[in-house]
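In the block that follows, a single chain appears as structure tokens, in the form predicted alone.
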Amino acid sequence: MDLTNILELKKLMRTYGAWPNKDLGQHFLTDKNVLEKIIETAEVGKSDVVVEIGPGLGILTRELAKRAKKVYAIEIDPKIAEILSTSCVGCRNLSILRQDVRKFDPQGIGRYRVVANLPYYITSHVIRKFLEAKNKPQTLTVLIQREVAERICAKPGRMSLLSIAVQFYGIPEIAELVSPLAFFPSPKVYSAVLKIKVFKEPLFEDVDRRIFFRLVKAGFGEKRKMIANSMSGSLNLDKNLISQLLRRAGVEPMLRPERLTLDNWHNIYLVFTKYLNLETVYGKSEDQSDW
């Protein structure tokens, strides 16, 4: 069964009373050499565990089955599920877990590898939920949104929480860029093969994650202002108090937030911690670590 003749692939899909779920977010990837580069680029051995997120009918899957030690396959959609375990019927190290990704957890299969075609709608959902997991994947590669990629990857002049918040927990890169013709149906943007090297350890290790990304959506809490306006006006604070701890953490206060590296805000959050209770700023219910 070729899964990169779209003409099979609609005959298959047909078959089964299915077709791509436009609520999902569903691009299957037919191109060959996407789909070798998004294998070089995992870097899958014989001793990994691999989850896939959203493995629609099995082109990516087959291939991460016959290099992993195990495969872990959540696909949401039953139909596309049942034409996958058909299409995978020889895989004996593939599981095929009919759920939410978002029920997932990955706190009991050890070391593992996240590799994926994500749908665009649940990318930053699905990246933050395993960069935050307990049991952290050693790396993922997602072909997601291309736009998306190049802002995970930005450097300071164009960063964002999301560059930021993925940068405190890996190293990412593009690996390549993809046509929307490598779909069916094809999609209207260009994509990317992201891949994101997980670190062992923190970054900081002095920080209280919940504190510290609560601070960065502040200074990012107010489009195109500068950081004192912006973290004033997102923490109700003075903003003379906010510029005098700004200059102590070595950030002039005129500057926009898009111009601070990871050092910037981790000096930010020491200079905040040792001067400001900041409990009694945010409240102690509120999801401070939300990106």
Contents of the next structure:
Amino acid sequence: MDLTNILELKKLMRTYGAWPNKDLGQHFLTDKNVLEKIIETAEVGKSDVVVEIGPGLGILTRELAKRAKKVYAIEIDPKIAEILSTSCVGCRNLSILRQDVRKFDPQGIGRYRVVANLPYYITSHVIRKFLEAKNKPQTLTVLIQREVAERICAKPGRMSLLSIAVQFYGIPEIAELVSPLAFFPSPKVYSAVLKIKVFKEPLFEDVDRRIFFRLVKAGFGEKRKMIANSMSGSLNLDKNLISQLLRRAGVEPMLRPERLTLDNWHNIYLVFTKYLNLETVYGKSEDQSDW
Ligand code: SAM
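Output block for the form predicted in complex with S-adenosylmethionine (SAM), input the form predicted alone:
Everything in the complex follows now, all chains and molecules, and the chain you saw is the first one.
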């Protein structure tokens, strides 16, 4: 069965009474070159365990199963999962998990890589979930919206909470831009193959990430504002005090937060946690999802 052939793909779906569900981000990849690029970028080898999110009809799954030791394919749509078990019938190293990836726990599967053509509606959620997991993947190779991929890879001058959060955990890089015509049905926007190489050890050993992200969030809290104003508003602290602390951290209070590097944020964290009562900064919230 050739899943790059749109007519064959449509016929296969009709046989099962299925049709692409846009609410579940079902834009199936049909382009051989993009498929090869994802596989090449993911660098999956014989000793690798792979977690594929949203395998769909199996175009990527079959290639991953040929190369990896083990593939866990997590699919939420029961009808699509049924088609998948037919299209991947010979793949003995494949386990199809019929569930929502948001409920999947990678603890206990050892070292692994994530590979996916991600449904758009959960892109940031999924990236965050895996980067913050106790058992993090070695790499994430994901096909996502171009605009989100570019925001993730931004350099100082265009940083955001998202780019800081991803770059806190690893090094992101865009491998390829992908036209809407590479999918059936075509999405409205361009996509990109993004690879994140996850750090083996945390970038900053001495950081409580909840407080770190609380501070970053405060810095970006008020759009188009200078960092001192934004932090003083978000943390409800005197602007002069905030400015003094920022200067101690080597950061000019008049800068916009988009210009700060990860090292700047680390210095801010070190100074703020030294001089401020952490409860003031962090609050009483137990929220783990600060980005
Ligand atoms: N991998 C296939 C491909 O490249 O053609 C399909 C990719 S399609 C963009 C996204 C897939 O993710 C769909 O099969 C969809 O049903 C599945 N999906 C959507 N939401 C999901 C969720 N929360 N958990 C697991 N799978 C999900």
